[in-house]
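Presented below, as structure tokens, is a lone chain in the form predicted alone.
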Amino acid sequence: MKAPIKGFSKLSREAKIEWMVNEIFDGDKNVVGLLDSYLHSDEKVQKLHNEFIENTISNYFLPLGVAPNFLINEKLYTLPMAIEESSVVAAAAKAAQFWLKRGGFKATVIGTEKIGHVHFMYHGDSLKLHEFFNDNKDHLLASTNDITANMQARGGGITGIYLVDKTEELDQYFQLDVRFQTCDSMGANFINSCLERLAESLTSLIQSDNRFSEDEKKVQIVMRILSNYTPNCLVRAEVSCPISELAEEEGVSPQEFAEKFYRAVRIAEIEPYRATTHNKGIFNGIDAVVIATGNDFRAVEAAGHRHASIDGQYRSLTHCSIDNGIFKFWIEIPLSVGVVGGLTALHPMVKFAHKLLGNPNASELMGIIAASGLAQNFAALRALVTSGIQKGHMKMHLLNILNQLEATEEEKAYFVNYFKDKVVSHSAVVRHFCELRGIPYESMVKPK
């Protein structure tokens, strides 16, 4: 980029692109064609996409796959999964098929409470502040009535409000800790609106209260914002069966498989390096469904990773037991998701994803998402303790390599068959590709 630009957001899409072509891409007009090729053919749909964010120049596609045969609480689902990683959908579907014959997944919503805070600074007698809060709690809550009325009519609203003294960690720092039920919505806008109103009411009530001195009345509101850590919005998903019903895996007996699987989970429970990769695999399954259903995968991941370190060390989100001949594998994870509001009412593919799932409510969706994460983790560990992760992963990656090489459909079919009983690696594929086409291997791997 040659120079900064002012007023970029006020430019038309065409002007934004023209500026990028000239300033960043050295006048390469092919950039325009590339960006235009990803626009939706329906102008109304494209306008919808343009308005999701600022400075939209095109669309960015992710594959939307489906994983069928998920039996969850005795109901059969086909899961929508939006993700770019090659083996995720196949692994989830394979795990779903495995557990379909063994009772499927059991999902239980433990709680649906969400949390927000008004962070503020108060210089004065903390006992006086606590006394004031106890006297005015009902007034604070009543100040939000016009915001909460519709949510209350659906069975939600503010369920608790607490004053928290944090002055031992930061001088003068206090919180209003507020708890919410948001029914079928994720509730971020609702929660933040309530918190802003509570902050206004807090300062107004303190300033009109004669128990406080003039200095004590100078309360400073620092922030009013929901927390994406929702430890009381928790779901559990599990699978279980007699060890004898576990299939033999790559020459490994059911008993040996169960023991190796159990040890793999235990390693992730005690070793943070392994736990990080272990949990990343869980989120392969979780994020794919969260994105497909129009929810915030960044918020879900933030809460999940915080939960993984709840005792001060980062650990596995899944757990395993093999007691009295029974193999059990489960996950407990905070999942704050919604099925109304936001993209769920706007994005055509999000609407499709919800319909594909049978239009679940928020609690049902929590269970579906947790089961997806558990399935993905089961598939990964199943491969790791038997054949190794690369066998299945690189088979899926083979097509990506061939697409990079611009192989024909006939060549792709040949290579899939050729590597059926061989180890797939990038260099092996490229080398054999060059041999077939009669071109020097060095010409394909030389630095660009």
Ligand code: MEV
The other form holds:
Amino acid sequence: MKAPIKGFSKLSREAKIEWMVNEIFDGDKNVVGLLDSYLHSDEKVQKLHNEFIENTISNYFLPLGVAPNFLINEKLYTLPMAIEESSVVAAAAKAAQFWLKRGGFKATVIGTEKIGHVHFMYHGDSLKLHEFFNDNKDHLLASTNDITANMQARGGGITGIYLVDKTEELDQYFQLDVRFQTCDSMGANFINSCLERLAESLTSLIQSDNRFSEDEKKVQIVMRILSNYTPNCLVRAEVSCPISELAEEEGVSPQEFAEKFYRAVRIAEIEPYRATTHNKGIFNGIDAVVIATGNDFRAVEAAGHRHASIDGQYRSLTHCSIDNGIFKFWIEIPLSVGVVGGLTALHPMVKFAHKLLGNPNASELMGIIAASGLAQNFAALRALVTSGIQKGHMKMHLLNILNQLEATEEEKAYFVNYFKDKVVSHSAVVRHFCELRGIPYESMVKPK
Ligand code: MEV
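Any chance you could show the form predicted together with the ligand after that form predicted alone?
Expanding to the full complex; the earlier chain stays at the top.
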């Protein structure tokens, strides 16, 4: 890139692309063809996508897979999963099938409370501020009535407001800590609007209150924003069965399987290196459903990782017990998701995903997503403590390698069969591909 550009956002899509072609791609017009080829054929649908974000130049596809046979609280679901990584959907479907025969998943929503804060600086007597807050709490809440009316009619709204003194950690720092119920929406816009109003009201109420000196009246509002950490918007999903009902896995007896599985979870509970990978696998299942249902996977991840490190050490989000011959495996995770608002009424594939799930409410969706994370973790640990992860993973990866090699459909079918009883590795596939096509292996592995 030669120089920064001014007014980029004001350019048309075509002009934006032209600028990139000239400045970044050395005039390569193929870039235009590529970007155009990913546009939706229906102009209306494309317009929707253009308007989801800013500076849209094309679309970015992720595959949408489905994992059937998820029995959650006695109800059967087919899960929509948007993810780029091979093996994840297959693993979810396999774990769902396994637990289908053993009573399925039990999901329990422990709470649905959301949180937001007005972060502000007050230089004065803390007791005076507390007195003021107690006298004015109702006024503060009443000032949000026009924003909260609809949510209240649906059974939600602001459920609590507290003044928190944080001056021991940061000089002059106080918070309004506000609690919300946002019904079937994730509620970010609702919460932030309420917080902005509360901050305005706080400032004007303090300024017109004679108990404060002129200096104390100079309250500085620093931020008004929801917290993505929602410890009380929590769900638990669980599977269990007698150890004797666990299948024999790759020559490992049910008892040995249960013990190794239990130890694998214990390792992730005490060892942060392993916990990070362990939880990453859980988020393979969680994010895929969160994305497919149009929810905010960054928010869900941030809350999940905070929960995983609640006592100061990063730990596993899942847990396992073996008591009196019963194997139990569960996850407890904060999940702030919605089924109304945001993309849910706009994105055609998101609407499809909700329909596929039978249009669940937000609490039901929390249970479904938690079950997906638990299933994914079960599948990963099941492979890790028996045959290892690469066997299944590389089989799925085989197709990706063959696609990279631009193999024909006949060649793909041949390779899937050829590697049925062999270890798949990138080099083994490329080597055999070269042998079959009669091309030198070196020509494929040399850097371009
Ligand atoms: C790969 O995406 C996820 C795993 O590494 C998770 C795990 O190790 O538990 C298989």
